[in-house]
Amino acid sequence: MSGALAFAWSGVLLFGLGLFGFIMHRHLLRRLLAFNIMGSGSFLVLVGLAQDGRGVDPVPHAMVITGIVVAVASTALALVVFRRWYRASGRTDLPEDT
């Protein structure tokens, strides 16, 4: 198994788990980090899959850089919801879970 492939499978693994806690967690700032996790899993798929025997391809670097960005942003904005909802409701997670 090359490096390359050793990073895809890792960020198949980091996908796993963050989808099986975003759904077994109902808290959302627990939600927010499988969903964190989840997203590390894609970026580490997309940089594993990106290198080859001729070299690495810049184009899934750049578009890593890029989500990687947008991911912080998101988070930023989700945490804020959360922390408008929990005083709005004074609860942590949301209705249709419970």
Contents of the next structure:
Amino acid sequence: MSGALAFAWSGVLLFGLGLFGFIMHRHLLRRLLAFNIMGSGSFLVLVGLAQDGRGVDPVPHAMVITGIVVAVASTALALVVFRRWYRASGRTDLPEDT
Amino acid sequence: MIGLWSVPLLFALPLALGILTLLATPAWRPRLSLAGLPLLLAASAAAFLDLALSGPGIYRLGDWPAPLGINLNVDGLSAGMVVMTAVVAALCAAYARSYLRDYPASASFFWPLFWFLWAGMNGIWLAEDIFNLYVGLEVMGLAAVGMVALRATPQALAAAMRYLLAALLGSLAYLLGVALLYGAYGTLSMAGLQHVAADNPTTQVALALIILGLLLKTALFPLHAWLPPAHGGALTPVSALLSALVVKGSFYILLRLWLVLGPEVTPAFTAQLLGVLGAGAVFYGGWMAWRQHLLKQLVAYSTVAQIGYLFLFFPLVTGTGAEAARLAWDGTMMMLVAHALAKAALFLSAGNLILAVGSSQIGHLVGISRFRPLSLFSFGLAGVSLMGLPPSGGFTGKWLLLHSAILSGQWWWLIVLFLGGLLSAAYIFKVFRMSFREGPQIDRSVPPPLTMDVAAMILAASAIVIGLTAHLPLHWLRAGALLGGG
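Same protein, different condition: the form predicted alone was shown, now please give the form predicted in complex with the partner chain.
Full assembly next; the chain just shown is listed first.
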């Protein structure tokens, strides 16, 4: 296995771990962290897989930078909504489906 | 080429207005927005005219070539979506201007989010590569979540939080799929993928991830749980925008990618499975809509049901003859546009009725027909299109789908179309039964501002008119479509 492919597989592993956390946890902060781990996983796949056998390719790097911006924005929005939800209801998780 | 300036303006204008309204004082935000509406309407019309005059084409942003620059794809489908968005969003904005006077705290952030939402949607309609589709999806999704949270009640915040979690999960699955596709083929452009994509496990896994992510974001049954609280609980103009336009964004991406990759790569049963899920959505959504006691929840569940019809596209277009595929394409486009118009009209007139009686309970609508006939009439016209009665757009769409199902010998979809129509009739008439009943509950009503009634009326009337003149929009929507005939 080449080094690039190792990165891609670690990315898949991270994504899986994140997904597991996202589904299993109820605390919203933990779910948010899990989301960020999933994001890092897919960025790693993007950079790792694309460089396998094709040498250095700038396009995935540009995509990952854009992806990080998107992830930061989503995390910020989630934190704002979460804080307001916590202040309004005193809960750190979502009420189960009605 | 008129479109030379109009195509980039479709992003530049809403983004600029989003930033401007964010910087402006709250009093200036609606004024700036109303000033911006005609500009964006003109740009959308110009993009459409350009398509009509010089045919479909690729527009290169900043004249940079593809891997470095961003290609924008102007064809019949994307131009049609741009115009549909412009019409619905402009009318919702006019409605919101009056509606938001009662919600001063929410109003100040409505306008920046509204413009970012519009920019994200135009980004999706026009993107030619799968990564910019992701960016558009996120811009649209984050703005939509912000709009759901505008009301700031605990219920609205919980709905926004659940919506955000579903949207994030969906877009990450999509992004991982994009990463796999880029890793395998080294291209992001849809035209490029269509050339090089092969039938192998990598493509299949990637496409499966993309489809799953988009199904979650489109709220297809059984992944719909986040939709009713988010759409039903939001402010009325927000509900209209979300149900009419935002769910179409992810469906549109799914449709495009399916035409590029789907039939070659996926196992044969995938298309049928998507159709079955669609049928499930039609039945379950219709049934749940009928059981609701809150007017806007009813309309929100109706969206769950109506999304189901769009998914009949996949079994009808995959592996069937050229003629059946063309009919399915036309029918789906018609359903898409008709639903956007009718659902926006339904939410706006429901909002008017709620304002008139001062309650969101369907049971409190007793006797309202004497006071607010116009609001009820637009509710009914929109309902006609949702039920699929002639001569509405919903009827034409269903008629085309029906023909396609018969032509391709898949008679079982007819049952879905018929029973789905009956279920829609059941929940629309539930509202009407209440409103025509005479009772002691109310003896007065608060008239909503005229703008709000007129906006709902125009949308409802367009949903009918589009059925009468169906050949025109279909002609344009088909231009330059990637339709191989299955």
